[in-house]
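In structure tokens, one chain follows: the form predicted on its own.
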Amino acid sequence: MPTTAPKTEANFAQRFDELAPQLAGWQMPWIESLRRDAYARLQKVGYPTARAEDWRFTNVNPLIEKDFSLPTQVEDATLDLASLGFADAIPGSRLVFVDGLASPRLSKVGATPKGVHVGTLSQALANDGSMDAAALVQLHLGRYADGERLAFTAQNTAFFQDGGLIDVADHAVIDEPIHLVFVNTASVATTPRNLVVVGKNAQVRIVEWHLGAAGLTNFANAVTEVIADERSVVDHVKLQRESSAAYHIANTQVVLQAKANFTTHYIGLGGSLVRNEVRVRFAGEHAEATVNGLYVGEGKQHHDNHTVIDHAAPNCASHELYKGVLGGSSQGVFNGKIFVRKDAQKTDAKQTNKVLLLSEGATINTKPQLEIFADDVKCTHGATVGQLDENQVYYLRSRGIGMEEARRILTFAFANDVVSRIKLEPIRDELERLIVR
């Protein structure tokens, strides 16, 4: 039976000690310390309210007032991934997690180049600390994602149960993508934690799936840490397609060393309340990051997208494009911050947010931001909000296309501008089919 997992500060303090022994890796002193520190930070910081500038358009009270549970065993005997939206024909290794726990039956890891490790955190933490995977986790886990100020990241660190561990050795190239598949089938709280470490001159492609059964009210609190060493290339895609009643909070933290190249595409389609954060920090010169996203809302969905691009090193470039399509009475939030620190001269940063409102009841709050403390930079940002162009609708209708089909074609063209930039063709084709539907 599941054990109740606390959400409010009061019962979080009450239940922490009784839950801790069930969590992966608790028997290791270093991870026990990591968890307890995170627990203490959460108590100190507290959950965000509308008074916090970064959360003033997103009310998390409906989430933290719910009494979810933590799963204690995998229920996957009859689970069919295809029925939940995972395209089984897509190539590559996959690590599958059902309600936050690893599913060996559904996972499939193929042959990998020498020096490449694809496994789960729970496997690594089951060791006594002497094996390479456990040592890697101890070296990196919790060192980059900000749990000092971010309450949900601190909660994830305190309560994570499992997640993907990908270690790519120097000069290794993985041609086929690695899939991290998180499937929700029960009304529980899950805390996926992923750690990706990519060596010098290495290349890897990662696809992160978050899927859920229709109508399911669950809570996913996900944290992914990506460390890209010098001249590495990391291509990341995240597809969030959970139930329209689900809660999804996520933080993807990326650290780029010199000449590293990182690309991420976020596609948010599901969820009742969604907060997706992407944070990139340039730690070495001549690195480059592309941060793109597409969020589609209908009904009463709430999509909050928060990005932070931290130019802490000179001669780096960032390119950001986020698009939203909102219908019904859905709400969207985009808060994009670009920091250019004092010594980050020759920075080239571009940020664009475009939103298409399909109904009078849909709303968007967009806030692109620049904070520049260097004087030799090239930075631009902008936001546009509008409806479908009536001239374009008229043009299509004059060619014999009906009103609804004309609107559908133009909406697809607007959204597909982001999807078409995804380099993985099978993933791109699957996403295009989803958007058409």
Given for the second form:
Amino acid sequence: MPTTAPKTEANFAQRFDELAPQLAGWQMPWIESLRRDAYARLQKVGYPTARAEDWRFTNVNPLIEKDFSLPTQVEDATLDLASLGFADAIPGSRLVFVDGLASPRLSKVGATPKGVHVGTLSQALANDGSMDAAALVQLHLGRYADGERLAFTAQNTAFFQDGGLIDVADHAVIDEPIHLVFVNTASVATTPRNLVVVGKNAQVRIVEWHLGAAGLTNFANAVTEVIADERSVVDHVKLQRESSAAYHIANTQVVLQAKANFTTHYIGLGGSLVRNEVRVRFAGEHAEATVNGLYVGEGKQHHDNHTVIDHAAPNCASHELYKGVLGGSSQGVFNGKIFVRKDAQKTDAKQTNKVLLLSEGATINTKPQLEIFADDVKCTHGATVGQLDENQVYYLRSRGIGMEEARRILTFAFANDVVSRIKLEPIRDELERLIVR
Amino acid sequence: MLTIKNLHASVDGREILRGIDLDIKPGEVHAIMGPNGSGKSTLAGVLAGRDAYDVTAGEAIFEGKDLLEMDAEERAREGLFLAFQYPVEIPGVTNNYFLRTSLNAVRKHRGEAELDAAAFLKLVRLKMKILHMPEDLLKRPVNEGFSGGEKKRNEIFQMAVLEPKLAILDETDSGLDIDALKAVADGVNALRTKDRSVLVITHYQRLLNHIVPDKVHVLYEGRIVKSGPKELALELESYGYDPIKAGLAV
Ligand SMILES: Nc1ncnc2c1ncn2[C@@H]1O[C@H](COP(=O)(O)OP(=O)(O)OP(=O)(O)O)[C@@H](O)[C@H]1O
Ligand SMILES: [Mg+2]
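What would the structure be for the form predicted together with the partner chain, rather than the form predicted on its own?
Below, the chain from earlier opens the complete complex, with every other chain and molecule after it.
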């Protein structure tokens, strides 16, 4: 077992003084203060309760009450990634983290173009790490994601163990995707932390995988920060396939400079309690963001999706499409915030949210939230919640296709509307296979 | 092929079919005409297994089997095909995937081997030619963004691929231009053999010039009030339904 903490110990998040000195980069004063500040913030704001508007439908008590511990050493000797759902044949470099800790054995970083650095955060923060990498981390880490009231992000910053550090220099272009693979094999807490810094006019594609062995009750608290400089093009996919008993809380914070183009697809299939936040801030003009998501719930899964699109600069465009497929007695939450700040004239923001309820027991709480302080903007949002269209089901059956198959085809078509927009073909194929089931 | 006796059906408690008798023999073409709202599509829907209708009396025997006992998909697999008056759009499902799944479901039922993508494509291309279907049809989602006429042709194209024993065409001719009408007629006629039958629901004579019926029936207020040879259709086109209605009123 990778965990050495005895069962009677309290939740890792209550043992900061004891654990923090062992965490990555503690020897550097700025990391120590980053972590201490984050921990103080966590103490101050506390964990969200049902009274917090943003958490009304999601109860995080199990995450606070359970005695999760952080793993202390990587156990990857016999691990087979394919069996955990990683598409092994997929092209591109990969950084693999087993229960939150880097696995050099399973990672594979090929020759990257000049100016592209793919490594782990722990490496960058180690005593023998490169000065450049540490300086880059110091410049960016925690500067974007660590909002004042985000308890779980604060928890991650205080306790993060490892994650990917991707640095793409100005004008560098990397075609093959870079995979950040987080596999869970034990019912422990993990604190993945990724930092992606993309220079001016640079291009990169990143795929985050969050995978877990069946039946695990692990808790992942993941934070990813993406900084996209002027004219850069960033394509991000997050594939979440934790065990259906796992807890997954995540915050992806993106900052876009002028004319940057950012696309993200979140595909949430696993987890028992999932809260996935995607936050995009437009910091420069004429930038564009596509923020898409698909979540599929069955059994008792709880999928909570929060997106925040912050138009803080004029002339930017955001397109958002979120779809949910909910069966069994699963629950979905979608909260899509769009802020258009006073100076963000000529903003073009579009949000679409569609939910397909496959059973009587499935429920959805959905809420668009547009706060617009500029007067010359185009903002649209639309939400639909419905069942499969009986006429469509009948049409398929009238051509000899059985009831089950007809429903499956139509459900797939609904979900594939999101999947088909993913540009990386191998990921698309993989997902089509997974969703067809 | 199909024998209907005293068929009654209602929707939401309202009786729409009020005792239909019809006997279609193998190889025959029958036409059903009748004013709007007389129950033509309801009859087609009841035969094709649409859930919305309650059959309150009567029977329908298709190829010796009790049609009304079967689910919609079973009827299709047994060889009944309905070309809908209002075909449904299915975004996100390509014609290719839809038709192959459909054909394989039918083939499996017949005890034939399922077709792989290549074999299916070969078969389908041929039929596409006959019906002058656009090249990109297979890649497009089912009926999505199709014009009214394109949807109708797509119905006949599906029929051509599935090769049913009994095809029911519900106003397939309406909304078609002359060329499309000809293509549809060719498609139907290409399928005709001495064992296959067609039931054409229409308001006009023009399709019947190409698909010549053995019998014409007039449906009025849920009953077949008149049957006759193909000339009956011409008569209806010239004089409308008023003489028939008047005759009934007497
Ligand atoms: N699903 C339904 N729900 C309620 N009423 C229905 C339904 N289907 C048919 N009806 C009613 O039944 C009657 C017959 O309709 P039907 O569509 O069978 O007529 P039709 O002969 O096909 O007419 P048209 O020539 O206009 O196509 C109409 O009064 C119609 O409103
Ligand atoms: Mg009709």
